[in-house]
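Given as structure tokens, the chain that follows is alone and in the form predicted on its own.
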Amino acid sequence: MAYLKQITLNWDKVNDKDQYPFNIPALSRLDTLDLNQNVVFIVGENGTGKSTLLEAIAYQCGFDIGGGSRNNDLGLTDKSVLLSSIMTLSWMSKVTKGFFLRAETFFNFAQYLDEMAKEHPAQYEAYGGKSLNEQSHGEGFIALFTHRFGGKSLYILDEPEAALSPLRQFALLKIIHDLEQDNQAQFIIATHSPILMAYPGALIYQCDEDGFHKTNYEETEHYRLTKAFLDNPERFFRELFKVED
């Protein structure tokens, strides 16, 4: 069962249309975006504001911008906020646990989480036991993913694949797996990983200056370029370092 249901936008509230965030293509165009399904892919090319509406979402939910539960405060501002204050949210049973990760923020999460445990130890509790910036930035993803992620949860990431091997990418599709066959969890997901976006059932939405667009995985460009790349690399070789036949 999907939580967070819909986003609706109301752009009656706005003065200025031309100003930051307002003047994204894809969101001045976006009305209402439909998000019931466990598992929801956001796609499209940096800078079309898919992580912005993340962001928005994010902070409307009620976690901390730059990334963290509803319990955390890391001191970021980012002027994507603003979204959030023209946005609505719609609810099937709205739940207040959760997690943002932003993964250009992890590391200022990991250093907020170094600063309370230096008076509250048990903090590492919750992500395995000890401090996320003692590990590779993959490794603590995956201890985030594998110890902080559980129960009724809104789960909003932020391009997760940021700092995973494809090996460890298949490790949060079955953690994902996990957790929303109970419908015990959502995941609002922005990224780039034609792996993650492969995930079974999920509803994918491309991100472009046109809006936002329902797709299938393989109508995607990712999953189009990527197969392509596979299936004959050598062909974008020849056409990436102009070599001549």
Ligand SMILES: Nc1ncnc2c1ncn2[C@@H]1O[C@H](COP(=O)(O)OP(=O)(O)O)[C@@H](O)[C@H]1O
The other form holds:
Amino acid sequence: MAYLKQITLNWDKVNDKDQYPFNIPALSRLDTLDLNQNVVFIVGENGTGKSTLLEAIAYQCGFDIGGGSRNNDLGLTDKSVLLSSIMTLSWMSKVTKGFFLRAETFFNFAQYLDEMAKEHPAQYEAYGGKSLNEQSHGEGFIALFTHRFGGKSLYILDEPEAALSPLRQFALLKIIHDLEQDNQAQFIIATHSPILMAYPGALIYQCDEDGFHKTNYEETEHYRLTKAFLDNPERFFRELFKVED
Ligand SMILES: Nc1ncnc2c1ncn2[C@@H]1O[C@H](COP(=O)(O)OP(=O)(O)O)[C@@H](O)[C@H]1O
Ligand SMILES: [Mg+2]
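Same protein, different form: I have the form predicted on its own, so give me the form predicted in complex with the named molecule.
What follows is the entire complex, opening with the chain shown before.
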């Protein structure tokens, strides 16, 4: 179920367009972004503004931008939320449940959960019964996905593949499938993973300095580069390791 249908950026409200986050090329060219699909991927080079956009959406949804759900307050702030001050969310049907997962601050989130559990050990129950920090990074992720996710929710995930082996990425695809198939969940995911972005029927945006463009899986640079590399690694190495004279 696509709960969040579209976002709009109201550029009239910006005084200084030379300031972060308003000066990021892809974002400065963005007026509306259609998100009307159960699974939406945002792909693109490092530094193009994917995390800034997701943080602003998550903040505007009321999720803690350090990662987590509405009830978690990790006390982290970021200038990226300035973008949310000019952002309007258009809902098909508003949800307040959901989760914002940042690969970068997953550790902070796990630590926060440990702190809460010192007083209320039952805190772990929603996450599979034990500390997320006392498992491997990947196991902690999957425990979170398996136990904590469910119901009418919006999930905003920033590079969830960071800790996951290819096999665990398949596990995540299955979890996404189970959650979105009965139209309960919407996912907005920034990823570099050619495995995750292959999810059937997903809406994919490629983000670059010209803005956000709808694209097909096979047309993403991530797919093309990975495929070309795996098909013929020697060719890449000849080029990469070429001795300049
Ligand atoms: N707090 C900040 N202050 C100033 N510039 C920032 C800040 N955070 C990120 N940036 C810049 O904004 C750009 C986009 O960052 P980000 O949204 O993290 O990119 P991505 O997630 O696509 O890799 C980068 O060029 C980065 O240097
Ligand atoms: Mg990022």
